[in-house]
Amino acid sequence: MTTILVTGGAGFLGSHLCERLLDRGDEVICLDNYFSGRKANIAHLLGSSNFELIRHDIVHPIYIEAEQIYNLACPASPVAYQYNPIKTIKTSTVGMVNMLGLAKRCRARLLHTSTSEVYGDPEVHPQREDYWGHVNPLGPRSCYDEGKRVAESLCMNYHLAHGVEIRIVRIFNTYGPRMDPNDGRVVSNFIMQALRGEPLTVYGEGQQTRSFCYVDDLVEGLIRMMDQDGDIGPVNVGNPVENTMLELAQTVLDVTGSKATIEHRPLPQDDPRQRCPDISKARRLLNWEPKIDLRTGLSRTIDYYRKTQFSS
């Protein structure tokens, strides 16, 4: 039994982790300040000897014992981070300082959930781990951008001069069960949308591209990266299949089944054109590649969202 502590446990992600960790016997330690989490992602862990529930905010210093850290804490969808983007970028840099601290301490290895925004609207493409992006630091989205290549930055700085473990993977478009409807991401969006008969809001002419990775694949690929030895990172674990905005809008009132008709709004500042991720070094580093199509993921996600939003 290994003692791990993942911050933002309660969020869309962090759920997910955590279930994975209790499965396989670990006693995990889950920290949230519900900024963007919510206390009904892990309800239904309350109940295990091996689940400890903490609200705190890593802005501040925590003094727990742990061999692991995950650090997920960071509001990911854009409503969220640029709602307080003060808060989101002292999320990044103090909350990671924090935690890179207690890992020193502790003498814990810490995974970071870093993300593909640190590329921003790439030159490159598909993104590879040594691209160095291209990101406006002063546009709307650079609390979120901007904050996560720092956290990058300490999280290194930390390793090299105090011996840290450290493990660094950058996140891409993740989705599934437990996505807060209204977090403003598209999928859920979508979704949403979809359901309740509204237009589906495509920005400009739908033809940016996402690479859509099921939750389930994602934690798998966390996992594999924070109990290997032999890199500390970044690597980038995504799904490398890229889908326009139109086909994912399409998929999604297929799935549904619904009627709604597709409604083109303004682009928004600084969204990428493409995100796609070359998941080479994990699939040589980790053995890890996406399973769960497109399609197949949509549905389930459906599906949760019929049960808990319309299920009355």
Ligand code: NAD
Second form
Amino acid sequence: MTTILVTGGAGFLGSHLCERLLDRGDEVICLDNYFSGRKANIAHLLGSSNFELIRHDIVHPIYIEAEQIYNLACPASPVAYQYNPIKTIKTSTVGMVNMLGLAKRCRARLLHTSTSEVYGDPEVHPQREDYWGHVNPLGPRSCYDEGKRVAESLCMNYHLAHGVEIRIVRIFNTYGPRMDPNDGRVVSNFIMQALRGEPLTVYGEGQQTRSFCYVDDLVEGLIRMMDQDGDIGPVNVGNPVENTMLELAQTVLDVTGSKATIEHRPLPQDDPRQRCPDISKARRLLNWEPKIDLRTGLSRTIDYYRKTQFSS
Ligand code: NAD
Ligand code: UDP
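Moving from the form predicted alone to the form predicted together with ligand NAD:
Entire complex below, previous chain first.
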């Protein structure tokens, strides 16, 4: 049995990760300040004797023991991370230093969840790990993008200076059950709008692209990266099937059977025009690739929203 700390464990991805690690027989310490996560996401795990829950903000140091640390703490949706941009930066910088300090003291391996946002509005397509990115350091997304870039640099420097065992994963857009229905991300917005029969809000012309990975595939990629000894990363983990936002809206309408219309809204500043991972490295290193296609993943997510948001 391994003792594993999951920061941000009450969030969307963190709750699925905690569940998978417990199923595998590990002891899981879930740490969260509930900024964008919810106790409801991990309520079903509270009965397990191998599960422990701590309310804590990683911007403050903490002294506990763990053999592995998955660092997920950080708001991920643009609405959530732009709500308090300075706090977002502190979480990815001061918080990252605290988690790396903890890993150093415990001699724990730390996996950091970085993001495709480190590539910004990419001029290289699809994005490979050796691309340095095209990020506006002053724009509304910079608190998140630049915070995550500093976090990667901190990981690398703790590794070089102190021998901390790090793993860096760059996650591309991921969706699934337990995504906060009000977090403003495109998949949750479109599904909630379709189920309510309201117009789906497509920003701009809807020709911008994203590549959507189902949460179970993503969690499998994180665990494989943590448990291999060959490479510290970074490695892209995401689904290489690319969709425009108009295509996504149409697919959500098809899968829900909704008769809702599509409405265009202004495109937010610095919205990346295209995003698609090159996952050759994940395939080679982790023998990993996504298994769940978009329609199957959407259908599971829609079932979840129907049960949790629309049943009386
Ligand atoms: P989420 O907002 O659901 O989860 C983040 C969790 O971290 C929340 O429970 C939140 O309360 C907690 N948190 C935030 N600041 C904290 C702090 N200072 N101290 C302690 N806890 C804190 O988001 P998610 O989608 O589950 O994302 C998890 C991680 O994966 C994030 O680091 C995010 O940047 C990264 N990521 C996610 C995606 C995606 O598509 N979901 C894409 C790229 C990267
Ligand atoms: N988007 C949209 N309608 C919405 C929410 C988002 O068209 O109601 C677009 C947004 O402009 C972006 C894409 O969907 O181009 C993905 O947005 P999201 O906030 O989910 O993630 P990110 O931009 O961080 O990839």
